[in-house]
Amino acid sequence: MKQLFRTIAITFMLCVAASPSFSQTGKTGTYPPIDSDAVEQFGGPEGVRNWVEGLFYYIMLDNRINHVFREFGNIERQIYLNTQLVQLVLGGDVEYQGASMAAAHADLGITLTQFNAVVEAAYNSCERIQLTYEACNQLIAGLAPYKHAIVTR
């Protein structure tokens, strides 16, 4: 059942990724929209960081994608910047200090399979911190538009 839910969610995410509501500067437009208290549903900024740390935990266990993150280096900085990005996507009041998604991923040659592996890690992190499916799906939908900038081959 859990695998079926993930498959449906990934399919939904890919449909949302085709949405023209992509934004690099703030909360992305999703359907349904992201709740105004989305950051609080994660447990505030600290909860978002816990989720991102869980995300990287699962990424580093996955041989389909861990080499990309190891080669890029400085995992702690990646966690820091991804925490900012997730807070921003969820509507938090934070300044994202990283490069654009296109610039950060341009030379990495990320495939759709690798992108989907990160989505799988994202759902695993949601389960790890016992986040509701609703809150988790809002985040995944908010991050989905970045697919166009991340998947380059």
Ligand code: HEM
The other form holds:
Amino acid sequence: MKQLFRTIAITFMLCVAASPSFSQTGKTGTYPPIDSDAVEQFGGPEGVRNWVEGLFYYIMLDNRINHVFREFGNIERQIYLNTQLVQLVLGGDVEYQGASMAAAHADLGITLTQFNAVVEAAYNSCERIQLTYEACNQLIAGLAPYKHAIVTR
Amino acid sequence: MEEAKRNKFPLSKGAALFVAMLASSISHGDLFDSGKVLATGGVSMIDGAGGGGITPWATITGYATKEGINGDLHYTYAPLANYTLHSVGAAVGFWDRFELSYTSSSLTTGSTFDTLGLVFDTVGGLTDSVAGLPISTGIEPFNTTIDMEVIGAKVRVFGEAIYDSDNFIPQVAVGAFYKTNKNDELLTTLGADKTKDWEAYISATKIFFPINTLINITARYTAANQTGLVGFGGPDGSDKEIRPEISLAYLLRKDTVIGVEWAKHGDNLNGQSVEIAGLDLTSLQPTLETLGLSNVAGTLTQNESDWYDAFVAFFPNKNLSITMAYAMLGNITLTPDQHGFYLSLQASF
Ligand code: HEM
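Could you output the structure for the form predicted in complex with protoporphyrin IX containing FE, given that the previous block was the form predicted alone?
Next comes the full complex, this chain leading.
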């Protein structure tokens, strides 16, 4: 009985701990799930890298947000880490070596308007690399829950 | 503020305070915000609230995030078989939390009411003598127009329609409309109980990005006949009931959404004929027949159908949306098969 209670308690604590912190350890669990071939839809790891480069191209063209990246960012490092992260949330078998989304953005005071500007850059990059809107939305679904960690204002 | 202090009237004091608050928010930053992603403000439904075409959604109208306010002007044109709806209004979304809207609708009625108007004119003398009073039915021989004003408010209660892809919790909002129909006489003729009434609704909206789909479910607590264009309630009074509405939208491109909607309508006036001075028109049937107007009799019973539409909404940019739909509204009062195209424009600022 005690054993059972402990198992339930531990399972509960794991669930509670796992959901809000949203640690970057694997594919994002969305409802309904992201397509199982999402990374392939992007053209594999190379395609994901192209998309991330496109993303930063459009971010740096957007006056609402580029100053934040110029001041606090490191574009080369962010392209490298985002290429890992995007594959991961889409279900790719990679390791993400960067900081958690909460830690990376905690001090930046990011607004929802700024977050949405990155989402718009994300769609622009999808179009630029000729990705279908449907494939693009797999990624939007995968990154969307990070809003809670990233938007702090 | 000096001005406001000297002012005697509390209302204008309040207004001045509000303006001062607005002014101070402007000085703190930009009050106007258009930070939502394209299309995520939705369009304007016919009652003026943010939503689809006929159903209010849980989204707050306009492109403001919680950092500001944003509003829109909207115009809807729906030329149906026998009626044409024009609806024009404005709505403002505050901090992605609260929404206020105003819409003025006019429904010009075509051949059915023209025929009826002629009938009334023809039998007018007779009914006058029956009732001993001059009678006004509110129906002119030609061009009877129904006017209605709608004031709406909506509050987002909880949830996140767009970004919480990792759970099933929808964005939920509650709202209400206050509708004033200007055609007392016509509504009496048609048997509606009230010309003014409120309705309330709760909406749940959620986008499912992996399948490019938006779902909205609304429950509206109302006694409206044809959204209030034919008044509220009927011979049995105007008790409100809960009516479900559903919008299903497919996100086709980042600037294009297609979908279908269904809204349950009531039956307050179903089977109800037309009354003139307390006389059910069916009792005038023999008279109509002697006058060679018996063919009208078939159209003298009212019915109401659920509303359906299929739409495509196009968002060329954050300042404009164009919604085109095919609306299937079924029976409207005396006329069946009221289907037709629907165009709605929304300009956001
Ligand atoms: C879903 C959206 C976003 C994702 C997936 C994302 C991802 C990342 C990643 C992977 C890093 C690197 C973390 C590390 O260095 O270990 C990072 C850092 C950073 N992000 Fe984001 N980010 C997002 C939104 C934003 C937004 C909206 C802004 C600002 C407008 C922003 C600004 C920055 C900056 C300035 C850094 C560098 C922080 C530092 O090195 O101290 N990010 N982000």
